[in-house]
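Below sits a lone chain in C-alpha cells, taken as the form predicted alone.
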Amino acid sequence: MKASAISHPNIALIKYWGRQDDGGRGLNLPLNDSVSMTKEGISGGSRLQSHTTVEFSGSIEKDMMVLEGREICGRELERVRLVIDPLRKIAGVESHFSIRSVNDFPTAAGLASSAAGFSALALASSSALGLDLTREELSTWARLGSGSAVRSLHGGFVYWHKGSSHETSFAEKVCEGGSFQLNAVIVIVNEGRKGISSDIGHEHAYTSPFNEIRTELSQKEALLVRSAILDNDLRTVGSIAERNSKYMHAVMMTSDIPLFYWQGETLKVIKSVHAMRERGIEVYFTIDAGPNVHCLCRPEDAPEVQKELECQDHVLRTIVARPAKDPHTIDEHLF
C-alpha cells in the first residue's frame, strides 16, 4: 500500500481568497469561482513539481509526514489528515500513514507549493489505497487540505467552481496547455517562507471593507477569463488577471491582520512590466500570496521578458513556466 505522485503548482488568473461560512465543517469553499494555469518549469533549474510518497501499513505506529526533510506536526499534520482521513474511510483502511514530500522550488514563498503538495498527496494516497476516483472527485478531497490544490489536480488551464457543498466545489479542465499560448516568467525576489501563511490569511479576508466587491467582481471576471482562454485572447486574460491580483492584495492589506506580501523588489518588477508593455511587449503581471511575480506573455516573448528581468539587481532568479500536463503517479518512491 505505497504510491508516489508528481504534481505541479498553479498560478491563479482569477484569485481565491477567503472562504464561505460552512458552519465550521472546514470544507474550504471559496467565495468565488477561480481560474488558473497549472505550471511546469522549463528553465531556471526547476521543473516546478512536488514529489510525494505515501505508504499505509499496520507496522507504522503513528501518522507521520516529513516535508523537505522536516517532520511536521500540529496544524500542518492536521491539514494532511483532513485529506487522508476521508480517503481511508472510503477505502475501509485504518492503518497509519508515512509520507515523504519534496519540492524542487521554494516552499511557502507564494509560488503555490501547498497546491502542488496537497494535490500530489491526494493522488498518491488514493492510488495507495486502491481507490478509483475521477480527477473532479479527487479535487474535492485535495481541497480540504488546501483550497488551491483543487486546481492542481488538472494540467493546462483549470476552472474551480465555488459550489455550495463538498460535492459541488470542484475543479474541471478548461483546455490543455497547447490551446492557449501562454508562458509565465516567474520572478523570484525572495525565497524565504512567509511570516503569515495563506491558510491564516483566508480566515481574515472578510474583515476587509473591500472583500465583498472583490468577490463580486471576481465571479464575473472568472467567466470572462474562461472564455478568453478558449479564444486564445492574451490581452483580455492578462489585463483581467493583473487587475484581479491587485484586488486580492488590496483585501490582504486592509484585513484586521494586514498582510503586506509585496516588497520593494516586487514593485520594481511591476514597474518593469509596465515599461515593457509601453515598448510594445505584451506582458502582464500577477502575484499570489507572496512577494514573487509571475509575468504572463506569449511563448515567443518569454526569452526577452526573462532577459529584461534577470539582469536586474533585485531579482534573485527567474523560472520560465509553461502549462503543465496532468499530475501522475510514478514508480520512483522517496523511501
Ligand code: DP6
Given for the second form:
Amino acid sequence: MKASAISHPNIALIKYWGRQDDGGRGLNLPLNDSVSMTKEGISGGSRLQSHTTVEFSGSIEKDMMVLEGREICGRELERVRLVIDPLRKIAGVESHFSIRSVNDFPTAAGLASSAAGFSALALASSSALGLDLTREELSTWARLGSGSAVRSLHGGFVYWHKGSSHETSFAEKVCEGGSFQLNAVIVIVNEGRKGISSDIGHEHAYTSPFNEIRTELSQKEALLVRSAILDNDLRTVGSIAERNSKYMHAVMMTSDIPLFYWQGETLKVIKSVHAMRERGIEVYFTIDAGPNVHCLCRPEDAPEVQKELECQDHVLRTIVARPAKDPHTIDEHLF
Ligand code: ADP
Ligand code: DP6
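Please supply the corresponding structure for the form predicted together with this ligand (the preceding block corresponds to the form predicted alone).
Full assembly next; the chain just shown is listed first.
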C-alpha cells in the first residue's frame, strides 16, 4: 500500500481569504468562489512541484511524515491527518502511515507550497489506499488540509465553488492550459518563511471593515474571470486579478492582527509592472500571502518581462510558469 504523486501549486486570480463559520468543524469553506491557474515552472530552475510518497502498513508504529528532510509534528502533522483520516475510514484501513515529501520551490513563502503539498498528499494517499475517487471528490479531501489545495487537483484553469457543506465545496476545471494563453513571471524578492501563516490569517479576515465588500465583489469577479478565461481575454482577466489581489491585501492590512505581507521590494516590482504597462506590454500583477509577485502576461511577452525584472537589484530570481497538466501518480518513490 504505497504510492507517489506529483502536484503543482496554483496562483489565485480571484482570492480565497477568510472562511465561513462552520462551528469549528475545520471544513475550510471559503467566503467566496475563487479562480486560479495551476502552475508549472518552465525556466528559473524549478518545475514548481511537490513530490509525495505515502505508505500504509501494519509494521509502521506511528503516523509520521518527513517534509523537506524534517519530521513534522503538532499542527503540521494534524493537518495531514485531517486529509488522511477520512480517506483511511472510507477504505476501511487502520494502519499507520509513513510519508515523505519534497517541494522543489520555497516552502511557506507565499508560493502555495501548501496547495501543491496537500494536493499531492490526497492523490498519493487515495492511490495507496486503492480508492477510486473523482478529481472533484479528491479536491474536497485535499481542502481539509489546506483550502487552496482544492484547486491543485486539476491542471490548467480552475474554479472553486465555495459551497456550504463538505461535499459542495469542490474544484472543477474551467479549461486546459492551451485554451487561454497565459504565463506567470514569478518575481522572488524573499524566499524566507512568512511570519504568520495563511492558516492563522484567514481567522482574522472578518475583523477588517473591508471584508464584507471584498467577499461580495470577489463572488461577482469570479464569474467574470471564468468567462474571460474562456474568451481568451487577458485584459479582463489581468485587470480583475490585479484589483482582486489588492482587495485581499487591503483586508489583510486592516485586520486586528495587521498582516503586511508586502515588503519594500514588493512595491518596487508593482511599480515596474505599471511602467511596463504604460510602455504597452500587457502585464498585470497578483500577490498571494507573501512578498513575492506573480506577473501575468502572454507567453510571447514573458521573456521581456522576465529580463526587465531579473536585472533589478531587489529581485533575487524569477521563475516563468505556464499552466500545469493535471497532478498525477508516478512510480518513483521517495523511500
Ligand atoms: P505557502 O504560501 O507556501 O502555501 P503556507 O504557510 O500557507 O505557505 O503553508 C505552508 C505549510 O504547508 C507548511 O508549513 C506545511 O505545513 C504545509 N506544506 C508545505 N509543503 C507541503 C508538502 N509538500 N506536503 C504537505 N504539507 C506541506
Ligand atoms: C492568499 O490555502 O494557504 O493564497 O486553508 O490555511 O491552508 P489554508 O490557507 P491557504 O490560503 C491561501 C490564500 C491565498 C489566496 C488563494 O490562494 O486563494
